[in-house]
Structures are given as C-alpha cells and as structure tokens.
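Next up: a single chain in structure tokens, the form predicted alone.
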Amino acid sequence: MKSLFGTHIHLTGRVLDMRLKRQNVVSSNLANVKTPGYKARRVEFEERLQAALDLDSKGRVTRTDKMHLPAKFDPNTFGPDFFKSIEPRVYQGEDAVDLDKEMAIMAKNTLMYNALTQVMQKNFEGLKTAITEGGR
C-alpha cells in the first residue's frame, strides 16, 4: 500500500529515535560520573544501519538500483546495540566516566539530531506546499 510519506521519512524517524537513545545513555553516563564502579555505556548503530541500507563504510551506495534504497530494509525491525563492558576491573580511576569524551559524544549527537530534524521539517514543508498549492 502506498503511503503519503516516503520510506525515507520512516528511516529518518527511526534514526532520530536511535539518536535520542544515544543522548539518553550519554546523559546517564554524565549523571553517574562520580558513581564508584560505574562504567560508561554506549549506543552504536551506524555500522548496522549502513549494512541494512547496503552502504559501504564510506557511505557510498553499493546498489545499482535506481532508487538506491533496498526494499529489504524495515525500519520497524532495526534497532541500536547497547554496549557495556562487564569485565571487572580494580584499577582506581579507570572505570570512571570520561567527562570530556561524553560531552564530545553528546555535542556530535546533538548536531546530527538537529540536522535530521531539519531534514524532516523540509520534507513536511514540501508536502505542505504540494497540498496547499498543488491544485493551482
């Protein structure tokens, strides 16, 4: 069944969800910066996303299909991986959260999230223009 929205809208929405999860995990890491024994967690999804979209590591499209989006990709079944090191370590200070690293991850994630929200906004503006001015 055809939808009013293209598949890229669903994909962008799913990536926004994963970016939000990453932001929440980084926030949790920052909240536990002084918690003894706490180990920073990570949310990684870029490699799995590239593989699901048949992209190589440089982001180039490897498919020769004219649409460049694989039909096998299902945004509802795709999700991020959560990482947490479970190896017990006793070295003083190594289990602590690196504040600078967490802030850099948060800043990068915020930039990417804002860029994706602008993409979504432009898509909806184009749809709105087509609806309001399409019959003129």
Given for the second form:
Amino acid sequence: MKSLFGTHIHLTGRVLDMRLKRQNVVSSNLANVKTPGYKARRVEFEERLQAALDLDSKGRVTRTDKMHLPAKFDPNTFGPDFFKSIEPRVYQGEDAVDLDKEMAIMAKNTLMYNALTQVMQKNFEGLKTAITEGGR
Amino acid sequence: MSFMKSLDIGASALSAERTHLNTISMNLANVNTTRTPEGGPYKRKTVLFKAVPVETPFAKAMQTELERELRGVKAKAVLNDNRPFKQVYDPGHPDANQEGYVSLPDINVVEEMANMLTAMRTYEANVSAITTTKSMYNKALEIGR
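Next, report the structure of the form predicted together with its partner chain; the form predicted alone has already been given.
Full assembly next; the chain just shown is listed first.
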C-alpha cells in the first residue's frame, strides 16, 4: 500500500511492540528470581523479523518473472517466538533465573527501544518538513 | 496490548521483597525472645515465594500465549522454621528449666544478614526494571513531538 506512511514506520512500530513484550518477560523473570522452580522465559523475534523482511542469512529470493509474488514486508505476518527453559534446576531452594543475564538483556532492550523511538521521531520530523517546506 | 503490565510485575516483586525484609527484621528482633502468644520461644520464620499470573482468568483467556505466560511473584506464606531451639545455660533467667537451661530461638545473625542482602539486591533489580520500563514509556511519548 502506497501511503503517506511508508512500511518502515509500521515496521518500527511493530519492533517497538516486540521490545515492550521482551521487557515484560524480563520483568517477570526478575520478579521471580527467588521463586523455587520458576523457569526463565525468553522472547525471540529477530530471526522471524529477518525472515519476514526477506533478509535472512539464506539471502533473499529473487523475482525472475513478474508473475512471481512479490515478497513484500507485511508487519502483521510475524510475531515473536516464546521460549521457556526446559528443565527447572533447583539447588538449595534457588532457581534457574540468572540475574546478571536478565539485567543485561533489559539494558540492551531499553537501549534499542529508545533508539527506535528516535528513528520513529526522525521519520515524522522528515514527513513534517516535507509537508511544511515542500511548497516553498 | 500489555501496556502497564511490566510495572505491575515489578510492583508485585517489590511487595514480596518487602514482606521478606519484614520477616528478616522480625527474626533479628526476636533473637532472644523466650515467650510468644503461641507459647514457647520464638520460632524463626521464612517466606515462601510463589509465581502468580498477573491477570484475572478472564483477561488471561483473551491474551496471546506469550502474555498468558507472564508471572508476577507473591509472598505466599510466612512459615515457621522447625530447627530445634538453642539451649543456653542461664539459671537466673525466669524461663530457665530445672537444670538452669533456657531455650532460645536458633537464629544466626550472619545468616539473616546474608538473607537481608539478597532481599535488598532483588529489590534493587526490580526497582531498576521499573525505572527502565518507565524510561521506555517516556521515550514512546516523545515520538509524536
């Protein structure tokens, strides 16, 4: 769909959603650091996103004929994968959540989220400039 | 969408840790207590943590698989630790038995201090989870500016 807002804005919005979900899951893990038998959860979406964008390591599929379906990104076709660690290990009443790992994931996630909001903001600024300055 | 859920989860952990900290200070305060309303010397208390779903059952049914798996934490119960009492020879004590021994709760101050540190660190970790989530929301609000 050709419209005022390009797919990249939809894409950025979708990735922001995923990052928020990851933040929720990390909070859930952090809250249960001391719960015996709790299994750490993970959200993975990067690979699925690459596949949806047709950019994965296998290389993109080339359209050699105009009858081929175009591989166009649709932000609604992909979602996150969700992982539970399989085996809860209980030692001395402690559990399978690694605090350092969770904090690192959280820091990384927040940085990326903030960076993406910047990207989005710049997108809108660009649009605004085009609208207000274009006629001059 | 799970908007404020991360904050709810963080809050549940903070309140559970607070209960834990209360229990630890209760243990420390009662190191020498020989009389309790239940009778007998004070018994050391421990907290039982349980992972609980953040949503009501109905809201849960409407969610995606991922959101159904989110768990907060709850201090489910404060339990008695059934380790035997420490026997201390103190014939002048009003609660001393025939042989002059007093039963005191077997509370190890070092152990309680270590528990207190873990409780504090967990609390801090959850506070920083809440803070970062808040900063993310603030960033999101800046998008339209």
